[in-house]
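In structure tokens, the next block holds one chain alone, the form predicted on its own.
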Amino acid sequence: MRDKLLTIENLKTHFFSDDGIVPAVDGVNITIKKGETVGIVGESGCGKSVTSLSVMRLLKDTPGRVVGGSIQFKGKDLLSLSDREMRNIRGNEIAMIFQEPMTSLNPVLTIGRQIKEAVGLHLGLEGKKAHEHVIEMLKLVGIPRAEEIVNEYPHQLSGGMRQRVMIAMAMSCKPKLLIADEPTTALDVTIQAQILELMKKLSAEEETAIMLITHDLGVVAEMCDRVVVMYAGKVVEEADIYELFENPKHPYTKGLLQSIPKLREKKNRLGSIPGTVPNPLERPPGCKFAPRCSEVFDLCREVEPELLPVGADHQCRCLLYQRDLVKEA
């Protein structure tokens, strides 16, 4: 069995706008061991990325805010350190690759400096240590021409190859939790390849545990080794990546496994989920996915299901697995 590093337990992180007060994520519970990757998956604002911001304490300047549950990382309380504590940490033992590379980069440093800063903070690397540590993070990830990369901006390099930058930074300080919000999103699919194998690489040479956020379920296979669904949220289902893709039992993730194109399949018609995500401001009582779904009965629209086990290291959070509080009800 490996260590636990991070614990999340009964997160609560809320948005406050004049509208009302969004519970953007509401009672999640995730656990990611030492050198395991997590998938973390679900549509548009079902709160992955905001769980992500959470564990790293990147809401201050905006409308969100923690309210409720605990984040343990190697047996601290993530929640409770002060701003300076938390500084030491981020970037040096929990790293994170943002969505948007161009965005996430400073526009007017250079690679090198961007990464200098990072490594001369967390590491006491300055001058020409420090230069020849990035130019080895660098060709670490694949870059050609590194040796002059470092002094080019970002607007100079390709999509990949600031993926790839981001990536560099992230590692260069060896962290034991990288967290990666959608790393491959708008990459062609072979420069997706390369940059999933890349991490798999890395996470295998230092032993780092990744918690990836995604709404692409073969990258999914391609990764992870445990999968834990949101929606609305919340966390529907959670299991093993082969139990899960062999024996899904949420209709929530059901219809995401049905909407993936197969090769073998004689119709090609791909399964879609009817409706959209409901407004986090006006969600429905009972079951958040009921009005969505192909096997609601009337119960799902007036009791909140429970996340509960439904077999070996595999829980759901539906009420077609628990019959008992369907009865009693």
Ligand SMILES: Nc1ncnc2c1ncn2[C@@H]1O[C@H](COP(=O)(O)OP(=O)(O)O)[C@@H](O)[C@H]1O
Contents of the next structure:
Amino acid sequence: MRDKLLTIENLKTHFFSDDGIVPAVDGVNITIKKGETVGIVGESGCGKSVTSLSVMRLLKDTPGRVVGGSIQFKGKDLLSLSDREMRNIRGNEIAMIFQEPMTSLNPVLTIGRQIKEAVGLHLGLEGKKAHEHVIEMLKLVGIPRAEEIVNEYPHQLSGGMRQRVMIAMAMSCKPKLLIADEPTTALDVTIQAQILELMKKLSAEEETAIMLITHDLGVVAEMCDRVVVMYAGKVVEEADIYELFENPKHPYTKGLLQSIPKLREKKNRLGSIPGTVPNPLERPPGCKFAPRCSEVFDLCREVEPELLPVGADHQCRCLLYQRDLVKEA
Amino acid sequence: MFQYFIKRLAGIIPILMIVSIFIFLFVHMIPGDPARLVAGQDATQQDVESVRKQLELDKPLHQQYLSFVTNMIHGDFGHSLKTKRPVIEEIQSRFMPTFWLSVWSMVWAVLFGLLIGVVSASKRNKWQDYAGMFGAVAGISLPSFWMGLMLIQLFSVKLGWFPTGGLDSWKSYVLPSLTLGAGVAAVIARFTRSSLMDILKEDYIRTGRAKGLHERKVVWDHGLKNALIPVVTMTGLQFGFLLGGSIVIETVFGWPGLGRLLVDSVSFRDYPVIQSLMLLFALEFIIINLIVDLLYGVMNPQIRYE
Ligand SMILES: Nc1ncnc2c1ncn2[C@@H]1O[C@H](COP(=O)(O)OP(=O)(O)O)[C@@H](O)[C@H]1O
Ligand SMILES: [Mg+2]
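Switching conditions: you have the form predicted on its own, so give me the form predicted in complex with the named molecule.
Below: every chain and molecule of the assembly, starting with the one above.
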């Protein structure tokens, strides 16, 4: 058993909108061990990004707030750190890359300057040393003409190159955890593969754990050691990668797996499960997936199932596997 | 960038041509007979006609325009009908007071406007924001003559720190430039706030925070550098307006500037002065526009590298 790096326990992040309180993340548990790549999958709107932003404490300027639970990183409770302590962790021990490489870099600052900032802040490198480190990082992520690119601006680079720059920036301080929120969704298929390959290589070399958020189970199969499946702000299943693909338990996971396009088939997004994700303001009582579930029975609409073990290192939130509870009722 | 500059500079000439036609026609549409004005109320019709001839007002319009343009090119802007002094002298003595007053007003306006705008945007819906925007609304809506009189009352009459009016030393600039700058500061503050608020929603701002940057750095460096791009245009425009001279401020503070010169010339139908002033204002706007465009390029790499 490897050491625990990140432990998210019963995380609740709610958005306070004019229409009401949106429980975007509604009791999420995720554990990431050192060097491990954990995939977070689920349809759009299920709270993946909000979970990651909660970990980074980047919900400032949104109506969202963590209202419950804890986030332990290397034994520290991130939620109780001061702003300053948190800044020392961001970009340093926990780095993040985002879905939109086209808009994630500041258009008026040079590439070099943007990476140097992190390096100066966390590694204390300045001047020539910082410059050399930046060039080294750019070369590491496979950017040609690194010496010139440092002085160029984001608009001079393609999306794939920009995502490489983001990775260079994120990895520049050798983080223990890299949070990647749909890092390849906005990219062409061939570029996607290259970026994933790069992340895989760097994380292996640096022993960086990755929290890989995606809605593409193909990406998960390619990259991850373990998978967390989310639905409507909750974890509905969690398992080892092989276990999950071979022995999925939750009807939602099964649906997701069925909707993966077969190898080499035209790429298809998730969501071919009938029905739509419930509006977070009007989630049904009982199991949130019940209205779309093919194996639903009466009790599902009344009782919210717990996330419970269904096998070795395998947990599922479904009444199908909680017969005792069903009998009791 | 240099080539671009030269191109823009050359582009000024046709613009000035067109502007001069409009000014010429405009001035000739002002009702009233300038020859009669120059000759005086009790001059005979004959006197009026001879004045008209002397001023070449009897010639066809296109000839008048041609001589207007050729004279201007030779630096001859004619004589004031009222004072009989060369127009160029009239304007020269008034230009510098207005110019420096505008510059100082802009210095305050940019300083306070940016400060208030940035603080308001980064403390959105907190007391700092409400206080800043209250000040901005006050700055826009309080009449400048009232503000000017209040400042005179307090700082000149009561405290005796600054003169009540006129232009003698640097002290004379303080109150009028603050009064004039207040309105512009308010406009800049509001504009900066909304521009920066939009920018702070951008993905790259989140990237900056995710890097571990201090919020101050995120806002004042990463945010403001982007938010300033539209602010610069607006600020240039405001500066252009100030350079035209403010009639109200110049009246309240007894300021020897272009605003009052314009009003005096218009009421006297002193059309050589009016023409030259209008041409000057147009030229000022053109130059400011050019500077703004260049700044745009400096600030926005996407344009600079085209
Ligand atoms: N800035 C925001 N303001 C209000 N609600 C938000 C905001 N961001 C996210 N949410 C809510 O949180 C839910 C989950 O969003 P998100 O975590 O981005 O989903 P995803 O799993 O696709 O990343 C959304 O359906 C939305 O209701
Ligand atoms: Mg998302």
